[in-house]
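Okay, so here's just one chain, in structure tokens, the form predicted alone.
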Amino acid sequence: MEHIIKVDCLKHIYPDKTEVRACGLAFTVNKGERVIILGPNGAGKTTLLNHIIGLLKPVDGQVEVLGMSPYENFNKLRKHMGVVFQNVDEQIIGPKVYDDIAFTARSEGLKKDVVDKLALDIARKLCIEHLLDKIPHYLSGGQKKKVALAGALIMKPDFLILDEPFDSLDAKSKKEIIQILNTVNQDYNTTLIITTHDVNVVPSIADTIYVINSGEIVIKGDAAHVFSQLEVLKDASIDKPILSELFFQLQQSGIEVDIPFSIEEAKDKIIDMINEGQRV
């Protein structure tokens, strides 16, 4: 399968001389893939995203999106990308929710009736059509995330890039955002690239997980592989998901059970354990 994004041993030096790297394993993304980037603060997650978006130019290493340098082809590639930054307050600029969602479509010079339909369609998909006339400043954190997400999705981009989209959200809002992202991925084959600290959401939204630590990509794989690398995760200050930790403790207590990575999988294993106990 041909990679649509490739990053190999990226190095960037900021104006204050801070050097950030993303070396080790090559970072590659396929069309329609859901990719999660995990790592402690300062590991290079946001720097990696900003090079993929084209906001930064690498000092060394290779960064390609659709076979092009993102920095040198920013205007061409930005039409393929939707982006939601960690601090959405800095991203939402419209006086009303509708204006912010419609911004990209208006910038493309589309007619008003087309823009109106696109904005309403994506607002309905995210269940925020009732907010279209609201002032963004007064919205909740979860509502602001949805508004920023709607603005990123209005033109149905090939890639959706999100930096810490679950940060500061309550459990209900996290669940809603996960459902929205998975639906967009399934309906439009949109490629997702997400950084997060929240390991508990990862199994429900990741095909492939990368772990970055101290400028090195140290693990690549699915949830079962990544969350079984206990020493590497510990070195990167990454906790295991709560479910994984629970079943790991059961293993340590002598109970023979595989570690699940989703609520559904855990439920099935517990039912099997109960049924097995009843048969005995």
Partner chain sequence: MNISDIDYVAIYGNSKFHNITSSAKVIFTCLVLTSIIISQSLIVQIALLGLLLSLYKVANLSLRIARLAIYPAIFAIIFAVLVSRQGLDYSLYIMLKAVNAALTMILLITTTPYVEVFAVMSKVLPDLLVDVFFMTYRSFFILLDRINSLLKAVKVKGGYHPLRVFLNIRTIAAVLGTLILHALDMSERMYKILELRGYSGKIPIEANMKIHKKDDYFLLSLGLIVLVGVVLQWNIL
Given for the second form:
Amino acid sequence: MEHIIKVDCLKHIYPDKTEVRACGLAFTVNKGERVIILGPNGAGKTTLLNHIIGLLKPVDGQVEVLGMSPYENFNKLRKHMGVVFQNVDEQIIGPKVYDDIAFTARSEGLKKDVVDKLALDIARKLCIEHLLDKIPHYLSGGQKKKVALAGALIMKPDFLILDEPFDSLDAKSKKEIIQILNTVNQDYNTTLIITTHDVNVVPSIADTIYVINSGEIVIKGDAAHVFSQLEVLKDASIDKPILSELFFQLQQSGIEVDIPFSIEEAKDKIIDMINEGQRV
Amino acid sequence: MNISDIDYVAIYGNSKFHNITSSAKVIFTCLVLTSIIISQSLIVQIALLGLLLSLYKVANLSLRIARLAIYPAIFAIIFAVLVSRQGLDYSLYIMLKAVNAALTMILLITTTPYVEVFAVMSKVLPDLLVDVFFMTYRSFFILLDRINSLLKAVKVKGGYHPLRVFLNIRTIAAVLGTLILHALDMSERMYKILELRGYSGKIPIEANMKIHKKDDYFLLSLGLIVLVGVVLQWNIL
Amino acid sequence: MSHIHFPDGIIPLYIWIPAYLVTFGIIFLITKTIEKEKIKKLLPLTGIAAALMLIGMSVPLVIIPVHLSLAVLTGILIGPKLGFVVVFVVGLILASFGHGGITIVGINTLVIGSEVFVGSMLFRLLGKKKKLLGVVFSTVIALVISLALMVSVVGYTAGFENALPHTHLEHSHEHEEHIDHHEDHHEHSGELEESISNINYLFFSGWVALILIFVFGIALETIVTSLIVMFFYKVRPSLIDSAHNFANN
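Now the other one: the form predicted in complex with its partner chain, given that the block above is the form predicted alone.
And the full complex, kicking off with our chain again.
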């Protein structure tokens, strides 16, 4: 399968001389894939995203998006991307929610009825049509995230890039955002590239996980593979998801059981164990 | 009472006046302001004050809001009494003119969100001016949040003491420094966002200009009657 | 620093209407001549500078009871053109809740706009080589010019003989001479002389007080502006240079 994004041993130096790298294992993304970049604060996740978006010029190494350098082809590639940064407050430019969601479509010069339809469709998909007439700074954190997401999705981009989308959200909002992202991925085949340090959400949204630690991509693989590399995760100061931790402890107590990555999977395993008469 | 309080009252206020279409309220404000400025009669100014206070009642606005007009009143009194020295009637007339004009503006801005007032004005103002306004409005609320938490932190950490001027100056310098750094980073991020979202030199906005409700027409008629009344009275005198 | 807090109805029509027209004329010229790329680049910073000006005026900072306008700083940060637009927008927002009349916005924009323009252009001229000296000099000159403009407008409206301490002083001298002339015929000349000298003293102190307020205001605004500009140079050297095209030279 052809990779739509390729990053090869990237190096970036900030004006204050801080050096950030993303080396180690190759970073590649396929069309329609859901990719999670996991790592502690300061690991280089956001720097990697900014290079993929084309906001930064690499000092060394190579970044390719759809076969082009994103920094040199920013305006061409911009139209293929939807981006939601960590601080959504700064991202919401429109004076009202509707204006913000419709911002890119209107800036592209689309006709009013087309813009209206696109904005309403995406607002419905994200269940925020009742907010369209509201003024952004009076919305809750979760609502603001959804508005920013709607603004990024209005033109149905090929890939959606999200920097820490679950940061400071309550459990309900997290669940809703995960559900929305998965729906968008299925309905539009949108490629998702998400950075996070929240391990508990990872299994429900990732096809491929990259773990970054101090500028090195140290693990790549699906949830089962990544969360079985306990030593590497520990080095990267990443906790295991609660479910993995629980079943890992069970393994340590001598119970033969695989580690599940979703509540449903865990429930089935526990029922199986009870049925088989094993001591839990 | 500051900008954020006014904005809140305008957005969450619920009254007949709040529900009138924004463009009708902006036109009404222009008509009444013109009347206040061109009228040279104390009686007319008193009548206009009565009208404005009744509209405050209709708009469910508290006296706390009308208090904003005290500031222009004081300046007008200083001007009228100390500088012109032309008697009580004239002083009262000058003061009422200032208070009425301020009350008219405050009535508009506490019943119509800033965003809607500027959306209406965007039909006549240049794009650059409108964009700067909207950016100012968004940045204001983001930075206000930031400065409020900074000031809270200052108080909690004991960086402010009513009588220790030098301590306070040092603290405020630190707060300003932090705020400015944050503002700088924020402006860089916002620039990137504008680029990414395809900003083309105009922040598009939907302005609901259509005057269609019964109350819209009533308010516009009231504004016209006031203006015509003032002009007629002016001509007769 | 200098802006007029006059409410509506005091400044005559033949002053504020032309002031509005000139302001709109300048804004029209700005929109026609400013490069689109520059707007894109500086729009967020412009909004933030305006927001900071508004916050300065709406957050009750009890800590230091002084009112700064930061207009020269705005001019140095974003250049004279966008700086002028910011002054107008901030004036309009302030007037919306009675902080200065809506009819005064044009005059205030011209007065503070002159501060932004002079400060920014002088800084462009002087700040390239000597940064600190450039910012201090341009701030002081800009403030003196805008103050002179403000005093002229207020003086013209209120009548110079009423508004300015200087003319009060001359008046009192005239009174003094007039009364001196009749001194011999007056029973209570000594008392009068004393009261006249008191009046003189009062007017003199009024004049001095006004100058002191102006000097204090100029000094404070200059110190704050210089500190902030030097702080910018320390943390983001390219920011101001790019607003004034210093980097290209």
